[in-house]
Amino acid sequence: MSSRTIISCLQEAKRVAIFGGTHGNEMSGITLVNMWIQNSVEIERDGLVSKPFISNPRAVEKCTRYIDTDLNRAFTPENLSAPDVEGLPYEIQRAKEINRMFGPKGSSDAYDVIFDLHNTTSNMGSTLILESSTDFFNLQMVHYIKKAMAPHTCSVLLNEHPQLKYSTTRSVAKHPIGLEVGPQPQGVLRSNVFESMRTILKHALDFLELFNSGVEFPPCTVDVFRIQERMDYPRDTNGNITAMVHPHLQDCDWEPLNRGDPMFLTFDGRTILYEGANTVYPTFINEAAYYEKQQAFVTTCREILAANAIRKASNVFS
């Protein structure tokens, strides 16, 4: 006899925010959100309140990643509880404002879903970013999006590593989900990247509308890339980089990197090989914004996550 399907009954997702401009030089999300602020018809769905929002307007105005500090690392308990004093870094002030508007983070009053739209200079294609392997709602949503996008690929990055996970803008929501699409240079719009991001948002909002209407989603599995390790460039004693990403690794996001494969090329032409014991799948390879973070790429491992069936919880209590 087969076991009964476990169904998780989850609260309706009524309030959704779409953030663009968390980084002020990532143009696809900024352009889409500004377009939707002017005319929201495209993101309207039955049973859903969708709010397009520019997260870091000062950085957007200057077309720079941030003003004082990275907004997408600013949503720590310490920052969000910091007193409102003169001289507080702009992004810390902004994080507190966003937390008041869309949170408070970790509370029942927080927005149900925040989509945070990003561009990368890396050859990652379309990538959805999850922060929890046990959020069945988000797992079901990315499963729906991946199926809807086929035959085009949409990778899923799981950022759950205790040392590498950071306090994102989207983490204010009950169900945070990031969208990273590239390659696209900073401060530039590319039509294919723009349209890919737009299409993914359409499918995501369709999923929310179906869920809110009472559609039950059966159990599913999702292939993910789980973040493992941050890899820095080789450096000299003064902290200056002494090598570049090897041409055999450049643009090879999500492709296997095996022990003995070329990883870096020094300025004098010497190849540095990958010496890890296990095959990994690098991503964010040579991301322009991560030079300051001392990161050449991150390694990931492939994993399959299982999600229970889900449906909207009834508001009737017995």
Given for the second form:
Protein chains: 2
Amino acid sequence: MSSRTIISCLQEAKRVAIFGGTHGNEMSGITLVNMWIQNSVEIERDGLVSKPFISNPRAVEKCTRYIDTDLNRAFTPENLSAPDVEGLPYEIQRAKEINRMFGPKGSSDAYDVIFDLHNTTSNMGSTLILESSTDFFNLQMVHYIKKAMAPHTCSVLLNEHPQLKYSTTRSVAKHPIGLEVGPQPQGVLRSNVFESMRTILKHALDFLELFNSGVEFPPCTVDVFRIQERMDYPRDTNGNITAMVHPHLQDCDWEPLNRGDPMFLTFDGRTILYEGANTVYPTFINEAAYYEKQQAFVTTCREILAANAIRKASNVFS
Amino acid sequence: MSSRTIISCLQEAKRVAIFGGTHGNEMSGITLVNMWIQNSVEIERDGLVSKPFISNPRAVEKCTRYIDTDLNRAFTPENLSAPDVEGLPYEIQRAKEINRMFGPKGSSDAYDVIFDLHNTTSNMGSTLILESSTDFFNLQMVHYIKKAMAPHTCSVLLNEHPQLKYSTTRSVAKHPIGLEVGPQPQGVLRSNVFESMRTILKHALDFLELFNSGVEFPPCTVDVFRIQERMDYPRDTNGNITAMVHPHLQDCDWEPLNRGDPMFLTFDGRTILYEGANTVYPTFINEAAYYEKQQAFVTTCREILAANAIRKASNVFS
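Having seen the form predicted on its own, could you give me the form predicted in complex with a further copy of the same chain?
First the chain shown before, then all remaining chains and molecules of the complex.
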């Protein structure tokens, strides 16, 4: 058996976009991006074109999640290929614009990386969201960020699921990556959340600069939480919510939930227990924006992903 | 000198309304009121007519603070006497309706008590809001609630200020009282906040029942925080915010802020200190809804209010 390392030689990551305001009431990303539009020194790196961008400006202006429909669910093939007719919902128009500017999605012309900056009302701390378990470039980046953030925790949510994966704004890029930091109420800017997001992005850009300069990153593993199941609030026959997240579960994102643990508390004081067979790790617990999506939290399972060594491919044509 | 107690003999408090959803995204009050509309046993007391009421149903439906304008600033004499013409902003129409149902404001026909249930994104804990320092009935009620809540704290904000007092929904009643519980993000229901609000209201209704039954309440004093000054975020010449609430001030509602203490942190990392001469007690720190009102927090000063003994007046005409 040979002990030689397999190295994946990957394309340079030259064009990078930083999106804020995909949801117009998530203030940390909006504030950072607006700041960088004014003065981009902080996000400049050698060998990198960094574009800060407000993805849903009308929603930002109104400080609301969206105008007509959730932009971060809008990047479906149907929407992106819809004809430009009058009366198209605002976010569908905007998805098509973003796809023209930063895509086309799935093409070789697409941006290399899009960081999409989000906040949550859940107690998720600093979280990176990945869409694929086999994107070694992103896994290496996440590994780098986690190490650089230590001793502070940076969790990784793997949103790779046949039903639960959705068509994100960032999915236009070759390497989409979501930053989700909380807890922060909608419409509020908290300095601790703002600074955490800024620090994660600093490390991410440092990684890109190192990669583009030719540094080789050895094989690594990344602990992730893989999305499993969407859990709704208990409801009556009219669809009205009849219970709240139980105080023992509230704010306990990423902590184990075992069979028999309290999950909901009904308005008349009855505790509803978790009855799944296996231990799960809930997250997005009691996120404001997910009431309308019939979601009290999602369950995840822990998994370790492996990534090949990577380095920049030498461009034989240059 | 006589040591006899002066007793204020006050009118029976028979008609009580409990308002939720004056702001349509403050979920605890909305959920409690909807629950009590379905089943009112919990809020029934001898000698009391308790009316649970959703004050801004269209805002509740949209889970937004308001539709056209803030209902909780709309109860001005001008609005309440405005002719019923077409195109009146929704909340002005609604203010006139509420005034017809529960008022007229300032008249002997008005409801005796309105409890208005609010949530805040600020770390204010359980707070009662009063509009007058000389309403002995409310001071006695607040004194009763604070004692019943102990050892849990229940702060009292006195919103009696020539410029900063505003025309609240509850101001229609003879004895208006606001409940403000936080922190809770907009659009989120947290079980701890829900239960605190429910407990405060239980004690409030118990007080009313005791008072109506003829119980005499001896003279008392109440520690309050009197509103003093509205503090805005630092802004640039275009009016854009340039700093955040400093991490040393964030979540420190009701704690002393002294000259030289950190107050804001600019986006480029500079600390802005509090420069007032006197110690103040900030509250409503970083409330989501107050960004549009140019308010980062309000300052208060501590004060002790005294209330006469009270008992129900015997009705000589009955």
